[in-house]
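Next up is one chain by itself, shown in structure tokens, the form predicted on its own.
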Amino acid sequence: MENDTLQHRGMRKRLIETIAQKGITDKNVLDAIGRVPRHLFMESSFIRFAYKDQAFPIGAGQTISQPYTVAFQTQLLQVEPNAKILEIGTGSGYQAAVLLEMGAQVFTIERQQELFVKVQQLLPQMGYNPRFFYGDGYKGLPTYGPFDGIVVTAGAPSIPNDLKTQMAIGGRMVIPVSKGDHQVMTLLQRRGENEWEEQLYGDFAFVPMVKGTN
């Protein structure tokens, strides 16, 4: 891939070592992050920070998530090849690229028009082709479900019912749920038609999940 140098690949290798030390054990997740050129998702002024394990602004009041957070959410999803994954909040497109590297079919929805237009051009240029949608993440994509996995990349006040019903039986949703000034990473598994099981995985910081489009 052009603009992806040996130096960039070396920096990614060190990034993978860092997030592995923080507890990411899924080799498929680590390998996918090792293949995605994160620096191409960032404004040029931030490129030298591209492989630090931290979040950075991408415009429209949004951020590109910390690689550890992307890895943590992806690991909880337990992505199988060809799994149908719904991403709520395309943002920079980085999380979608990681999921595509893992062989998932990715349906991604973004409410910020500025980011939606930008990422629709960027990802295909890099060889990544999710299904893009402009809309309200709270509503999901009912006509395209059910989904094997749903990943929400913003802090929700609670788990949206529309998303719960779009999960396949046996499907998993990973969503940060707001508790005060932070969010608790929540894994929801659908066990039956009207049965869900919830597990909590510690505190994270996300931008808030907003209704409607912009």
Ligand code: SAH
Given for the second form:
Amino acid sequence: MENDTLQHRGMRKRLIETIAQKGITDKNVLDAIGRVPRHLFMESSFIRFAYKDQAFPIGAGQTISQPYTVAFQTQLLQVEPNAKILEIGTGSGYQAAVLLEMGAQVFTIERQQELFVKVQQLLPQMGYNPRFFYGDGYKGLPTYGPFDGIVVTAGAPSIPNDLKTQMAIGGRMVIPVSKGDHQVMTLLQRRGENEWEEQLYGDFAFVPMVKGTN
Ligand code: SAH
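Please move on to the form predicted in complex with the ligand, as the form predicted on its own is already shown.
Below is the whole assembly, all chains and molecules, this chain first.
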């Protein structure tokens, strides 16, 4: 890939080692992170930090998630090749690229026009082609569901009902749910038409999920 050097690859290898040490065990997730050139998703002033395990600003008051957090959410989703995955909060497009590297069909929604326009140009240039949508992720994409997996990359006040009903039976949703000043990573599994099971996976920090578009 253009602008992806041997040096970048070396830094990615170390990043993978770091997140593996922090507890990510799924080899498919680690391999996917190892293939996505994160430095190409960042503003020029932050490029030198691209392979640090940290979140960084991407404009419009938003951030590209920390690689460990992306890996954690992706691992919980248990992405199978060809799975239909809905992402809420396209942001930089980095999480979408990781999902595509895992062989998923990716549908991604962003509510900030500025970011939506930018990512729609950037990702295809790198060979990543999710289906992009501009809109309010609280509503999901009723006409494209049901989804095998839904990943929400902003802190939600609670689990939106429209997203629950767009999960396939047997499907998984990974969503950080706000509690005070942090979010609790939550895995929801749909067991039946009216049956969902919830498990909690520890505290994280996300930008808030906001209603409407802008
Ligand atoms: N997945 C992104 C993380 C971006 S941060 C990445 O890999 O870079 C979270 C994103 O969620 C922001 O871009 C924010 O604008 C978006 N967002 C917040 N509320 C939303 C909503 N209701 N619908 C869609 N996107 C939303």
